[in-house]
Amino acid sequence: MQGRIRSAIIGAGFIGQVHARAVRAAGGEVAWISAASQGEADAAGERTFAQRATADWREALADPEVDVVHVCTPNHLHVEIAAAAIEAGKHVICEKPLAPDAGDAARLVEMAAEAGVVTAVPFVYRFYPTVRDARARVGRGDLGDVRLIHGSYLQDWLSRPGDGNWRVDPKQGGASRAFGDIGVHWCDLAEFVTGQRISRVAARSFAIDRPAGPSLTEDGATVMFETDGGVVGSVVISQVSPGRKNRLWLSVEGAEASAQFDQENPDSLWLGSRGANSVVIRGTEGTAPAAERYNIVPVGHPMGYQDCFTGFVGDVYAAVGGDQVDGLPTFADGHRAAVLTKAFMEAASTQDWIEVAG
């Protein structure tokens, strides 16, 4: 592909415009915005400095020098714009959740393999350099053999009664929210760390009274599983833990070392061992080879969200280049997270264990 990619981002909210920023960071062009009217759009498209600015989606889709589209509007809507924009020949960024129900999302997967096309799903906390680093290390067995993984996501934006968003409608944000919204981040990030995948689960799940009655999705949930390798974990998930902003902490735990990852400060990686701790910090001495590609500023420059998507967006655009792309989040991932999503809603529902699907 010649010249700069050129991306149309349907969805204009709070995550459309950390998409524009990713995409104008990794070289590429907002050649489309699209929202729900045309006021919306325009405006948007001024944030972004979007070439131009649309109500209709299809009308971005219809671009033929539209390469990637990227889909960032409320869930319920995914499945029919990612599904044209393949039918398309676009590349497609689709925000999880991919899909309502893991049907639907394997027939993403199928339509893009089809299709030939380049899909993402912005698991983006795989983009930390420490992530990476902690990957690696787990990787060449410094940690000797994994005995328990664990750790929590915990934010506070839905914790007042009061508190609203599309994403408590289940028509809108789906039957699980925050398992759905979060839950699956951390459980994308477990596997990717470790290699391994979760192949059952046991959950309970909890919502908190809100002025128009009961939530209708849960607030949050723990979580108890096993991994296809044997190992034992759990998880704490909740959108309601008051002063937790956005605290994705995974820890992997060895028989000679521990490993530690808190999203809310990214640029170090905890260590530990029975003779000493350390902390390593991102891109000094000693950290794997394979974070060195996202260290995108320099050391001691703190690194963010709004940093590993451009790092993930570039991948895209490699990929799209014919690049082969590792740890790159595909449709397989969305359509994974969505299993995973319905095996946490059963076990909820049951109060019993339930296998995870492939």
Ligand SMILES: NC(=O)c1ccc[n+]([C@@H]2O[C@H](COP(=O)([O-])OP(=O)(O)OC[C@H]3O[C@@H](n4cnc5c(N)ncnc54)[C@H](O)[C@@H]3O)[C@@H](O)[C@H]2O)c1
The other form holds:
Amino acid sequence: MQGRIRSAIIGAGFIGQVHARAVRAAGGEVAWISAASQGEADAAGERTFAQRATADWREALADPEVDVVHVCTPNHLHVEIAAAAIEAGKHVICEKPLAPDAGDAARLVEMAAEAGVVTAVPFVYRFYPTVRDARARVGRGDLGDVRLIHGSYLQDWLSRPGDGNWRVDPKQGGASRAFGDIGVHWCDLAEFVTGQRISRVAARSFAIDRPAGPSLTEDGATVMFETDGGVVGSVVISQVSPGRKNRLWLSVEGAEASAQFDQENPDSLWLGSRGANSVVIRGTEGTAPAAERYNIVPVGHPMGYQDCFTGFVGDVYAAVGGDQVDGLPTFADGHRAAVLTKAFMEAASTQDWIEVAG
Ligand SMILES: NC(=O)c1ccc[n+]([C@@H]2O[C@H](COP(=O)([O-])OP(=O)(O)OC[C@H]3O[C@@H](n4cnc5c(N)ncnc54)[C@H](O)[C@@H]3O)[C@@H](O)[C@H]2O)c1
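Would you mind giving the form predicted in complex with the ligand, to go alongside the form predicted on its own above?
Next comes the full complex, this chain leading.
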């Protein structure tokens, strides 16, 4: 790939702006930004230094100078925009959920493979150096045989009955909310760090009362699972847990040692053993070489969520340039999340153990 990569960002809300900052930090250009109205697009264009702003995303996709399309709209628009971007020959980053429906996600995987374009889904927590370090430690056997995987992903921003967002409407957000919105991040992270695949799930979900009646999608859930490696685990997911802002917490426990990652304290990896426990700070001696690529600033200068996105977009750009990048979450991972969501919903509604397809 010659010159700077030119990106079109479709959707200019919270995450569209995170993408825009990451594009610029990764050395790309924000060629277009698109939002639901021209006014919102123009305002976002000023904030993100986009070259053009439009309320018609098709206009951005028709620009032959655009290399990568970022789909950052509400969920129900992902499939249509991602499919159109592939048809236009663009590389595509599509926000999670890639598709609320697993069949649609599979179709996008096939379309992208036929077109030969790079795809990515921002399971962005993979891009913390401490997560890469934890993955390397599990992979080289430092923990011993993994016996237990557990954790939680808790938020509070929908905890009051009147709290609203398009995500609460199943027509825009999809049939699963807490699991489909944030549970999939936890599952992706757990599978990424451990190399185990969740093979069976059992689940209980709940919905709180809202002004128009109970939520139509789950506000929270407890999920038990087994993996293809014979490990058991559990995760608690909630968007109605007062005080918890974005508390993604993962613990992997092996025969010799444990490792814990806490998204709200992402520069540290907790390691437990029968002897002394330790806290490993990213970038210090002994951390895995695989983590180095994502250390954007030297140790002692805290890194965070936006930096993960820079690492993520940088890896997408490297893949567009022809590099084989380890650990890039692709549309196949987006499809995996849709399959897990389907199994979760079936488990929650039947109250049976459900096998995860694939
Ligand atoms: N990977 C992550 O960590 C992460 C974090 C937050 C959100 N997300 C995902 O990002 C997506 C957007 O979430 P958000 O929180 O930014 O939502 P948001 O409500 O803040 O923003 C949505 C944006 O989409 C725009 N939009 C709506 N219809 C459009 C259309 N027809 N054409 C162009 N733009 C349109 C809106 O104008 C708005 O700018 C969701 O799919 C969500 O799941 C991912």
